[in-house]
Every structure is written in C-alpha cells, then in structure tokens.
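Let's start with one chain on its own, the form predicted alone, as structure tokens.
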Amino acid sequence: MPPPIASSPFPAVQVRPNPSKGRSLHATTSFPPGAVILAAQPLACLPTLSHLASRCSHCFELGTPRACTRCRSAYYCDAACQRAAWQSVHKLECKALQRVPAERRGQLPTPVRLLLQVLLVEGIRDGVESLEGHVAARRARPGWRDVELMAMAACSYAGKGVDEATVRKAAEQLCKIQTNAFNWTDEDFTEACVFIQPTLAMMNHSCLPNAMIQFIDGKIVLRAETKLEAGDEIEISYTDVTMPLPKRRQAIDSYMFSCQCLRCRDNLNIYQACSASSNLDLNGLSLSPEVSKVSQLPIITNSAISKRVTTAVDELSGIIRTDEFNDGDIKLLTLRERFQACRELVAVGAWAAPPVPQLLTAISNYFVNKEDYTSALAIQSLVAIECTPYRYPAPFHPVRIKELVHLASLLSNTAPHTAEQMAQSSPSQLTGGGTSSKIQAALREIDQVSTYQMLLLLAKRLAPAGFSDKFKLSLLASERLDELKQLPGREKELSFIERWNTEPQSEWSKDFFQYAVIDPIHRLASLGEELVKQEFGR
C-alpha cells in the first residue's frame, strides 16, 4: 500500500500518489451504497451567473434575494447572511467587484469571481494552491489568451497590478480552477453553484463512478454510490454520465484528460453500462425491481440490436437538441417530429438511451402544461419504470428519488380530475377503447391517495442518512405527508402503510408495496407507452 502523500482532515478518505492519475482519494473503512462518506464546508463556493440574482451568495437557498448596495454583484436572502459572508469574506471582494464597470457587475464569469477570492483571502489562496492546474498543457491549447485575459481582470479588479509576473501567477491559479471547480446542479438538475474543496478535488473521473456528490444545506455531502472497500480509490463523474460517448468526452474534455474506464474504453450503451453496477439488486425496494434482470434484455444479448442502439445514440446526439425540451411551450408538431427521429430507438424497447428520457419528459410537460395530469402521470410513470433505473441504478440516487416526489405530485393532481371524469362519465365510456378512458379506469382501480402516501415515504427514506431533515426532496415529501394527516377516514390504510414503512423487507410489506404502488405505476407505464406511440408516433 502507498503511503499517503497528504493528510487529510477527513479521517473517512485519504489521498494517495497515482501512477497514472498523479493522486487519488482513497477510502480508509468500508461503506455501504448510499453511505454517506463525509461532509465538507467548501473552499469558496459561488452561484453561476444564470443563478447569481436567485441564489443567496452565502446559504446559496433558491429565492428573491437583495443585493449588496455596494457592489450589485453578490445577493443575500437576509441580513444574517449578509453579516456572516461580510465576515468571511465579502468586506474583501466587495471592493474589488465595486471596481468593475457597473453594466458588467452581472457578467463577470464565475471562475473570474472565484479567482478574485483567491486573490483577496489568504485561506482560499492557500487551499488552491496545493492543487493541480495543468498550466502547460492549458497554455498550448487555444484559448489560452482569454486565460491570461480573465487572470489581468481579476488582477486589476482586486488591486494587485497587472505586471507579468501578477498575471501569471493568477493565470496560473485560475488554471487551478478550472480544473478542480465542481459545478452543483439543483433539484432541476441545472447548473446552479461552483465550488472548490481542496480534499475532494483529489477525486478522479469515472464513467462508472462509485461515489456522487450532493449539496445539501451548504454542504457538500460525499456518498457512496457503491459499495466502498478500505482501500478502494473513490471516483465520482465530472460530467452526466448517461449522455453518450462524444458528449462525455467533450464534456471532460476542459479537465485535460482522457477517460480510460470500461465504460469508454468499451463504448457500452446505456444498458450495458447498467448491467455493470454493482446497485441492480438494490431495487428490490424500488419501483423497478426487473432492473435486477438487465443483463437478460435483447439490447444487451442481441449484439446486433445492441449495435444499432449505440450507433443511433451517437447519431441522435447531434440531431436533437435538449434545449427545446426546456421550452414549456414546444409545439405538439415538434414533439412528434423528435419522437419520429427516435423511432428505432422506440423499435427496439431503448427507452432509456437518449435522447429518448429527455424527450418523454418533455412530453409529460407538454401534458402538465395542458392541465391533462393523467397523461402526464402515464408517461412519467413510463419514464419512471422504463428510463431512469437503467440510467441510474442506485435508487436511492437524487434523480431516482426526484422522480418518486415528482410521480406523487402528478398523482395527487390527477385524483380531482378523476373523481370529475367519473361523475360525468357513463360506465361504458371509462372502459371504452381510448387510451385515455384506459388510463382513466386504471386510476379508478387504484386508492390514489395510498400509493401517493407511500411514494413519497420512500423518498424520505432513500435520503442520505443524517440530512433528511436538510434535503430538499424530503423536506417536500414530509410536508405533504403533513397534509395527508387532516384527511379522515383513513385509520385501515394508515395501519397498512405504517406496518409497511416500519418493516419493509417483511414478505407481507412486499406483497403490500407491489400490489399498491409498483402494480399500479407498472400498468400505467404500459398505458404511457401506449399513448406516446398513439400520439406522438404517426
């Protein structure tokens, strides 16, 4: 065993020299998956400028925050918070920002306003400095006088003179940035805050990662997304690791490496790379316990469909553009004209290659923003079953967990919209041949308010242990669950689920936990499919 070539201040991790990665971060006990394996305060953390006038600059919390009077280039949520960034660090950024021309306070880029902390704060300047920046690989790529440009701004803002030696040594520090920087995405899964962490930038790439990262309250919480061996290097994924292979190369492209793991070297699809984890029978308590069976689907034993399914994916990654789904008004017309394009995917049952998640999703929303919650129920619950567990197997992963407040959501919206359609509808037409009247009964069938009860307690319970009551997902999940307690009537139903939840890996509580939540999502699911093809495949 190496030595170690730092100490580090989290007894759970520690970093070790790398024959071909330079350092690792290396786990020093065994974790299980979903283990929390530390929980760290960041170097420097910033909102990107997309999210810089909705984010607190110091709890980092989504809102209506004010700006600093003196510098409009840093917002707080309230005093407490602007008293506690003051004493930290903003009383020495807020200067230089008030250097910046004013029309460009807003559009000064992050790394830039990172570079300016390091400039200004002896302790983060301290902690950039022990890291890598591949400054000569970076400087005989193109771009590199935008480099040294950024590096004489952030020099000039902050007063520290912009001869060449100032600006290399800053040019040098931002190359620091770029390289270790982690961007956190938000419960929508954009890019919301930057960070830097010393300890945790020792952390290398892999498409097949077995730890992940998660914010939470301020915090970065590291968690293993396998199971950790003492001794076992930890790899997180820089980028989305679902997207496929030109896209994930391209992504990781700005680190100045090349990703060398199975799933690159291979070029697996989606699937394959699902049958890979070490998470399938995890999903015993999921709503998809059949991803257990991956390794048995046609797209992985059938090497010619297989083929086809990689080969379309990389074609499709240049054909569909991912900002349109984004648009709340997309047109019916180019919903279908997108489906059409991903029609062999749809052939051979690859629901969860992209571009296919993306577009579905869209779907849903075209239907959520028609106010027709039970067609957007079916297809999420398509998506639910068919797409994300294959592209992210652990089910505690903060998608999959996303996903089980969200199906609660459409459900809790489609229970007053059924309950019409039964009173205006005669018993022949809810049991007609339409899909919509098919989805209609199968809402009937279903005690909607149980399966929504049990929904979201399994997204409380996926959450990471000791952050429940700080992660966002839960804290919504426990204040609808809140709400359910006003309803009356419902002791028998609250006695099942409260055995359930207490014992859930009893043979009774799996009984229960199919029969009112998996049975039910599985046939709306089939129903989802069926109205996509219906709809959006003519």
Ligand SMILES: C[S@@+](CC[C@H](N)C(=O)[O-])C[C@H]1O[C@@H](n2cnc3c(N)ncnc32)[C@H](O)[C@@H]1O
Contents of the next structure:
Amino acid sequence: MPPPIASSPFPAVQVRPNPSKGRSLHATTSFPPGAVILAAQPLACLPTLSHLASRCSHCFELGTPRACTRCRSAYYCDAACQRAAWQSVHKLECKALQRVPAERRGQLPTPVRLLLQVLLVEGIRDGVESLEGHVAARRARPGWRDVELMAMAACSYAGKGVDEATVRKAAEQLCKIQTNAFNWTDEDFTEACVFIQPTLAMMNHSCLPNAMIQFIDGKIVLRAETKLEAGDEIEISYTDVTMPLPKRRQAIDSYMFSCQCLRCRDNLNIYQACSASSNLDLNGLSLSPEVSKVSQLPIITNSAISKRVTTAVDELSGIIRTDEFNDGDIKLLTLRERFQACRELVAVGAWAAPPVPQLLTAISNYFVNKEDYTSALAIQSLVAIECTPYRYPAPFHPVRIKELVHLASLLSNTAPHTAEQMAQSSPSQLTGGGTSSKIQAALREIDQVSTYQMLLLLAKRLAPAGFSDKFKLSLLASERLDELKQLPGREKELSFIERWNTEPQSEWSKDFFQYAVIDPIHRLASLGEELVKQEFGR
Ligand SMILES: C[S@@+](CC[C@H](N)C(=O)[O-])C[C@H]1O[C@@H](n2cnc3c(N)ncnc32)[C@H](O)[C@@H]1O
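Would you mind generating the form predicted in complex with the ligand now that we have the form predicted alone?
Expanding to the full complex; the earlier chain stays at the top.
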C-alpha cells in the first residue's frame, strides 16, 4: 500500500507521492541559494549519549546543565527549561527512566530514549505513525534481534508490558525512528542531537543536495543550498557527501535504499562533483573566487588524472581511518605516514580529495597543540583555499562559515607576534625553520587585525537571514568584533572596512578585499603547502 500523503503545515513546501522513493517534499515557490525555506519545531528531540550531560534536554543549549533529581538522566539549564520539559514529555519519561537499572540509565541508546517518548507521548506517537520504517526489509537483516530487544526493553521501561503485539508495534516504531530521525552535528561537527520532524522527514537524500538543515536555537532551519524553483523536489544529504563512494554507500545502507544520484552513478570525485554545482559563481566574493574555474583544472580536463584521483580516494578510504585524525594526541610520525600514503593525490594538487583535508586539519591542530600558531595558520589557510571550497561549493555552508571564524581565531594568536616575540618563540619540534621564518615574515607584512576583522564580518554576512542573533558562529563573530572596537588608532582602516562592508560588490571593495584578505590568505596557503610538503612529505 502506498504511504499516506499528509498535508504540510508549512506553505513553502508540499508532500507529493514519488514513484521511486515513496513520497517526496517539494518547494511551492522559488528560493535563491542560501534562503531560509522554513523553520520548524522538532516533534521530538534528544541530545545524543555523548552530549547528554552537556546539553539541556529541553532547549539543547550547550553548558553545564543540572540532572533531574529523580531520574538523573535528563539535564536542564534552569528551572524554566525543566518546567517546560516536565509539561511536554518528562513527567511521563521520568517515571520510565527510573525503571531503567541505575547503572544502565546513562547508557540508554538515543533511539531507545526516542522510542520511550513515542510510546509515552500521544502527540509524538501520532506524528511518527505515518512515517516509513521498512519493517519487512529490516526484519530480514542480521541485526533484527537487537531491534526486538531494544523494543522490548523500551516497552518494559514505559510500563506497557512485553506481550508479542506490544513489542512488535514498538519494533515498528523503532524502525521508523531509524529511518527518519535526523542526526544534528554541532559547530564542532560532533553529533549533538537526534530529532524527528514529520514533514521534514519527507525529504529524500541526494549526494548532490539542493538543501540543507541547520539546528539553530532549538529550531530546525531548512535552507536552499542551490537555487530552487517552484515544484522542485527538495533533497538533503543524509550523510557526509564529501566521503568517498564506498563510505557513503555504507552510511546510506541503513536507510534501505541505494542512491542513484549522478555523484554515485558516475562515482564523481570531489572536483567533478564541485564542477556540477550551480553555486560556483557565488564564490566571487569569497576567499576562493577561483573555485568558479574548477572545470579548467587538469583534475577535470585530463580524464587519466581524474580517474587516478577517484581510484586513489577509494583505495585510501580502505586503509586510512579518518576518525583517527580527531585524536588530539595524534603523533607526528603517524601524520607523516598518512601524508606519504596520500602522495599521489598531493602530487596532482588534489588537496580537496579525502582524506587529505582531514589530514591537513589534523596537522593544523597538531601545531595548535604545540602552540605553533603561525604554522597552524598557514596549514589552515591551505585548507580554506584548496580544500573546503571544492568540498562545499556554497560559501554560506556552515563549514565554510566555521572556517572563516577559525582562521580569524588563529590570526588572533599570531597577531601579537612582534619581531622580539618571534625571536623568543621555539619553532615547534620541526626542522622547517626556513618555511617557518617565511611565514613569520609574511605575517609581519600583513595588517593582521584588518584581515581578522574582515574574516569575521564575512562570516556574519553569510549567516542565515533572520537568524544572525541566534546562529552560534555569527554570535561568536559579533563578540570578537565588539572586542576590536577598543583597539585605538585604527580610524583609517575602519573607514575602509566600513566602506567594503556596506558595498561589497563595488569594484573598489573587490580590490580592497583582494588586497586585505585574499592575497594574504593565499600567500599563507602557499607557504602552508611548502611547509607540509617539506615536513611531512619526506
Ligand atoms: C526520511 S525518509 C524520506 C521520505 C520517504 N520517501 C517516505 O516516503 O516516507 C527516508 C526513506 O526515503 C527513501 N529515500 C530517500 N532518499 C532516496 C533516494 N535518493 N532514492 C530512493 N529512495 C530514497 C528511502 O526509502 C528512505 O529509507
């Protein structure tokens, strides 16, 4: 039986039957790239296990929330959040959580906690009812016994009994959660919350998505990633689209379909996927205006090189675990070994091809840990110019905004480097004294404070419209810009920056941006390239 079509409570979107995907969500009007299509309240939302004790279970703000004194497994920032949660879900959920043995309470998997809410709260249960769960197909898969056990545990904690019919229904509800819950990653890209929103759950997946979701101030904000026309299907990505094909397939497998998008069908590498984007021209006012010329790169024009890049990426995805790059203590030797494994990609300048960007970020973090901020800044500039814009061609993508703020943070650490301070500072444990002093010399010639200020203003400009006072990265940028106001003697610079910020499209502003931001960051990026090849390519 075809799934029922629910009417959408949001005028901007409409649910339609879809012959190959069940149902799909469509725009009812056109949207320019970056526009906010809608903002929705989640039907149910929970911090993930690793964030349970650090995020409020009601407003989801990061902080040091206090545990509910009864169940000790929901956390709230204050009495108001606790009261509101008590009214909506926690009154019922708290009793159920108290039935979980104390030693297991903090370990209850997030889908099981969501299932508890589905079992206990009528409104949530009704919202989940019409969602797709692929129950029959999941039942035929090896992990089905675990699904049943989780369902049985949830029924028991919820006080619903564990007879066959009740557990079967709960297992179906768990399947719907697994098929439709969104995993929201915070600004550090760790999974922070899991939520369900029935209308947004109608969005299908594409590895070349035309929309994205952000979680801002407890709301799910749906944004157009490319231009949308009325009637277009809205497609988001269920996984990290910059991963190589085998990894994407693995991630998508849990949604019980195989992706037939152009990126998957033709196994497009990161540069080919970038050149298929309609967002390239939007980069004209970004740090990387040359992204628009991606189709002229040898990686695209020379099919032998292009193929080699795709093959090398697929091979490396089997031998390099990118999660090891998140280890703060990663050793120099490991970084060198991994960099050498990537030499084929580096040799053809395929800096954006995975796992090179993740590796460069780990190298930059390695320098930060050593308090060698100049080297970290040079490597991060390389990432900002050669990696991220090709991976995420929309300059308003949160990853691009985060990078501007990150570059600015690194600049704030290098800015106080006077000649005296530099003479005193130890150039980390590396031997690359030559390149390190070139980076320091380059930094002495840059008006780092102005570059810093303009990167932060750019980050603010790219925030989603209507959410700049809620979006974490623009709040952070505003705070830092306010601190700058106290710096004396910058009247001339401030008047230039003000003019650039009010009329960014004018020829004067473009030249000024080139001079004050693009040229310095590109210079640092080429020194970053020299440094990384010299120190890690040996
Ligand atoms: C979150 S739901 C999306 C809404 C769904 N189409 C429905 O009718 O309920 C996820 C499910 O949609 C289907 N789906 C999503 N993206 C798809 C795609 N690119 N191709 C085929 N099916 C897709 C799969 O069945 C998947 O498990």
